[in-house]
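Here we start with a single chain on its own, the form predicted alone, put down as structure tokens.
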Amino acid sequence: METVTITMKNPPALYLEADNICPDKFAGKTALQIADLHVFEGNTTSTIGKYFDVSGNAGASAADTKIVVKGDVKKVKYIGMKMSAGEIGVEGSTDLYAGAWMTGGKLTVKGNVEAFAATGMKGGELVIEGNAGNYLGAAYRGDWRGMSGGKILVKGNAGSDVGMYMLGGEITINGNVDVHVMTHAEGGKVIIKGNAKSKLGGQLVDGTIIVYGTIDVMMPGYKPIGTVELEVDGAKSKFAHFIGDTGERKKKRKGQIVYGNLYKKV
């Protein structure tokens, strides 16, 4: 695997839209060609080379390409957007839409990400070593298709509306989460190792929520049905099991009504 390192040298005054920072876009290109790829600052079209020093040539394919992003990129959007393979390592925090619509590969952010990270994600792996903003793994504004595959790990906390309209895949949050988890979801799993506020699984059709900490307010549409033992990350624990959202439309599978599952550690 070939490594391309881009280092911020000229931070933008406005926010930088940089969907070209992606193994699929770098593949087969030299450092000079990569520096010439376009980015947008406001309504101005510019190049990666205006803002970043670029060193190293990409591999022949996305799978053979690793990108290391250095410097202050807190105002850079769309890093890893639609990536299908390869690796990206961001050594700090980044802005909106990190890993949006990605289908493969691995994106690691050592700092925080802002809202809409992994929007519409279909595959691959996103690791956030800091905190995640709102709408993690959710649908794009006006769309009903959230994350449908892949894995997300947040080592810190996450904001509101995690997994909104989620269809599949798995999100693990090691810290706490804000309101509205898996709203309107029809599949997938969200594991919360910390505490949750309220409105978990509102209008949930199908899918799983697992909470290790406290839940401030339980949605009234959830019915307790007993206690079960689950194994998560190789460790077994007992959980109170709820099904819901009973106030939402329900589909049937083999003649049986399908409910979402919410588990709360006891």
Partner chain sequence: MTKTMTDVVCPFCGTLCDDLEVVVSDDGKQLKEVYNACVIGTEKFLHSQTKDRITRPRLKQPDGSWKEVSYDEAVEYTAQMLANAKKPLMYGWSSTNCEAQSVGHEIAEMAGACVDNTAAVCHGPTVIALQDIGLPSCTLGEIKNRADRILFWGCNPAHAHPRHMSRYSIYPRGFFTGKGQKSRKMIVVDPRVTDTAKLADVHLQVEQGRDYELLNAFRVALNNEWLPDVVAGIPAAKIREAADLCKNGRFGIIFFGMGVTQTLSKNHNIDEAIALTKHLNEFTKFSIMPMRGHYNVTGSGEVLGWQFGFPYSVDLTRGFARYNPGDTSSIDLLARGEVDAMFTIASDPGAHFPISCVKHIAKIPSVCIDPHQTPTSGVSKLHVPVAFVGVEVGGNAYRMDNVPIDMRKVVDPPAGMLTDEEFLTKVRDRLKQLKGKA
Contents of the next structure:
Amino acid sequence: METVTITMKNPPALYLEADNICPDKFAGKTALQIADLHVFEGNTTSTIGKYFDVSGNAGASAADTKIVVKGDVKKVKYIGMKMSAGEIGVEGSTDLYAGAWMTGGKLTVKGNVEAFAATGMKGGELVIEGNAGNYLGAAYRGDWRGMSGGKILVKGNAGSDVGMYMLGGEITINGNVDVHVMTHAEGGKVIIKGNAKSKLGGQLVDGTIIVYGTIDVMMPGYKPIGTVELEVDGAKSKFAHFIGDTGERKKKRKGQIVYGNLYKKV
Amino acid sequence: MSEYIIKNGHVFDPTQGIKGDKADIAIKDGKIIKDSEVSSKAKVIDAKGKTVMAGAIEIHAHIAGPKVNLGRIYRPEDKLFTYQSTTANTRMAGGFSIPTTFKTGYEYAKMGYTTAMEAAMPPLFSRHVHEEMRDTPIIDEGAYPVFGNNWFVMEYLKNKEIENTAAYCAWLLRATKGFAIKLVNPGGTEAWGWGLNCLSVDDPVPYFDITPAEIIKGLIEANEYLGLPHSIHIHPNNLGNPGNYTTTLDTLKLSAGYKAKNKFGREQVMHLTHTQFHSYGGDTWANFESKAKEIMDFVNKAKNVTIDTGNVTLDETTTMTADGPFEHHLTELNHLKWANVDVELETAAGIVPYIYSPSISVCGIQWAIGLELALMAKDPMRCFITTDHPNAGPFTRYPRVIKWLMSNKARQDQIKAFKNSDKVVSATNIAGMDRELSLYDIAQMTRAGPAKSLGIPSMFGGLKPGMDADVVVYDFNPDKPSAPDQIEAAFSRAAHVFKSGIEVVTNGEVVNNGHKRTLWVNAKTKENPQVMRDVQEKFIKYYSVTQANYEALGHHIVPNPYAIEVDATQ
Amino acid sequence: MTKTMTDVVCPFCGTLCDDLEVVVSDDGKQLKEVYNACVIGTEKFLHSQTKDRITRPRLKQPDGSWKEVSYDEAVEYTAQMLANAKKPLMYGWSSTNCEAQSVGHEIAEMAGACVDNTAAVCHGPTVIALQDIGLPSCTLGEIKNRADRILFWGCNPAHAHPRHMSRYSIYPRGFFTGKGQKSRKMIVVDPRVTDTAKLADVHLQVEQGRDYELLNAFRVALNNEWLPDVVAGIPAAKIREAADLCKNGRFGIIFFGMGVTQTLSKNHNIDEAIALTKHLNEFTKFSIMPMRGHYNVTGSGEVLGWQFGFPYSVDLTRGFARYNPGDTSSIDLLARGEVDAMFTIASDPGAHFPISCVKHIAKIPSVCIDPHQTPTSGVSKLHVPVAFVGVEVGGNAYRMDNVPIDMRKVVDPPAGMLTDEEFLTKVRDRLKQLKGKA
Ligand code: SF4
Ligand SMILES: [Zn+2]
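Can you switch from the form predicted alone and show the form predicted together with the partner chain instead?
Once more the chain from above appears, this time first in line as the rest of the complex follows.
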């Protein structure tokens, strides 16, 4: 695997749109060619080289390419958008749409990400060592096809609307989450190791939410049906089991009504 | 204005019976002229080895107005990643199944379509429809106001008052600058006001004490009383349900005994639209099958009927219709987002996204039915190609539909590509049909035929001297063998398109925005004080706007109107 | 001598009453009296006639004072500002006509700007919900003629839309509702005892911020499923009763306002309310409608919709249109410091946006086009007064139910004043020159 290191030297006055910072776009290019790829600041088109020092050539394919992003990229959007393979490591924090629509590969952010990370994610792995903003692993506006595969790990906290319209894949949040988790989901799993506020699983048709900490207010559409023992990450614990959203329409599988499952550690 | 002479092309013009012979087409001052009359200053377009036709006419598409725009607004995902940037001659343009108004104009023009009809204008929203048409460049457009669930119409027809119905229709066409009398699920959409429907032509409409059959016959009579350019244009009851072909036949039969009365050369008294959605056999989705043959056996014999196809294009699209109860039914089936608008005293509309997936047998069967209708048509002057845009697919897929109709190989390839091709083959006749439509058939189905059905054959649909200079040159040589995809490519991006004598498209790109017109029908009737009193009373009691504001359609909203005059005072 | 004009349209709230009568002086210069309008509407008409009105553009000087400038100078300033900005925001549009909006969009496309309307602070969440699950709705005449169940959820028409109840929703006698108010049951959901709530047959005093839970509980009740004893401060039995009341009507409607769009859960409240409406259609006929505030915020959404495909928060910076509230929405753009010029028209973000946004406006080049002096004109560098739309110039507008109504000109504007459309047309033409397109 070849490594390309890009280091911010001229931070933008406004914000930078850099969907070209992606192994798929870098693949097969030399450092010089990479420096020539477009980035956008408002309505002006510019190049990666104007803002970043670029060193190292990319591999022949996305899978052979690793991108290391250094310096202050808090105002850079779309890093890793639509990536299908390879790796990106962002050493600080980054802005909106990190790993949006990604289908493969691994994106690691050492700091925080703002909203819309992993929008419409189909595959691959996103690791955020700091906090995530709102709409982590959610669908794009209007789309009923949200995150359908892949894994997300947030070591800090996450904002509201985690996993909206989720269909598959897994999101783990080691810290706390804000309101609305897996709204409208029809599959997938969200694990919250910290505390949750309220409005979990609203309008959810199918899917699983596991909460280790507290829940401020439960949705009325979740009916308590007892306690179960679950194994998560190799550790067994006891959970109160709720099914819902009982207000939402119901799917059937093999003649049986399917409910979503919400487990809260007891 | 400039002069042009398009030389040595293979001309296909049903209005003159020209079937691919080499001929020169001359243009001056927006009209077609005899090639002998053109001056030496005329710009020469070399069409050697190319196909030349009149501009195509869209007879039924949902391209402007409240439900179209609600569709645009509620589907941001329909525009994701495919937006086209501003160019020297075009505004930015986006949307796949529901393009923006600018994109609508550009895309039609690029394919050689120069006139289009918006298929369902809710009268209360006519201002909105016209504002969008104003912002749809290049192509001439008209809009059909809907009448089939209108309270005035139902009350007059309950008492068999044809003259009053006609006077009301003429007033509404004027007030809304409408083009024709459209019916959508007659009676059924009013029933939807209470969450109900009329699934057959004999289901009584709640409260109004009238049946769909009576509404349909009454509006045929009113239409012929007025002598409008187009006939009634009907989306019959029971759309989209297995077994609905019997309802369709019952509807078609209502045309029996009526003869067209008009000065526009129109021969039909009923145009039945998106027939594909109405040609279904079986009684569940499990035994769903094609009844295209049963429908076309009737249509082929009934000289006073025209139809359009409503071809399924196998895309993700957005369904939208004034058939409110159907859209509710659809959202209950596919659970996708449902918008609905009931319009006081007049109509309703519903919208639901839909994915015609080649992996689903029902979608494959629908695809086959649409093609069968066109392939079984004995008279291509009475059967027109549509996708009921965007219901069965976006209009931008016309080139693909034309490819399927012109090439059996293209059809067989598609059948093979279906996940359940056995099921599709056994429920339809498509696999055994080897007819391949000719370019002349296509010119009839997309040009001369719709022009005649719409009552505008003196302006559009042909290349006779005196007609509007709407001329298209396709980079397609009918003398040479071609692969099916060449058909699609040629019809997708015309080499040259002239609209009213202005070259608007060159090599598939927009070069000029033309001067689009709004076509409407001004039918003059005898003064009818009773109808005007009824109108006044209904506005005071039941409408939520005043009559004066309802009737106001200023120049800023319809800047370039073109009225087709009808005198029904005799 | 005076003359009376009929069928005048009120340019104030989304009710867009079109039955006003206005008495004007014979020379068409003075507005004397207004009939049929509510107090707010009347005030709007009369206010346009104040004597101390500003009639020429004003440029803010380094010392903070204002200097009168010509319209041509104002055009130049505005065009230069837009031409030089990397990411200008063109915000407002809700109190002007569709014709002006349309010219504004041409400018925005040329300038590579973001365009947004006041949905940013009122019904933006409604749009998001519409995009997520649709919206079964109807025109206001349908309510008048058919509706026998009226819910006002988080809105207070008695104050914000004063003629709504008398024209459309509660009192009128329609075709199938001949007994007027007696044929209707009225439910109000509001944490406060508002004047609207006082008129209701049922008032559900929902706990603040728990509308989403209450709406969900309605749906659980429709499915006859288990409910906790109390949801959002309301006993389950009362919720089941209210759900039954909705279910047993012939035609129902939920009207909702900023009490649900701008409180916790925002778009989700509306999403669940729409889901409830759809759910009720399994039992009877039900619709839902936002109580739009500005008289033509709906029109702005419509024109943006057919021209760009998105009804608010539209980002045109890269030569094609994009949309994603949270990224492309005015408040986020300003609060995050994403824009470098502010163009405000027909709205007052200075009064309605968070203070951090207003501070950003004060920092960057800015123009405010508004007939009035407003908090926004106060923080802007250039204030361009224009004619009052709906009073001094007509043009198209869209009512809260999307019905288009062409507004009427009632009196002449003061001599030499431009309309929004005229001013914008000059800016467009100048910008074309600056961009080398003319
Ligand atoms: S209700 Fe609204 S539109 Fe009607 S008069 Fe009052 S302010 Fe004007
Ligand atoms: Zn149609």
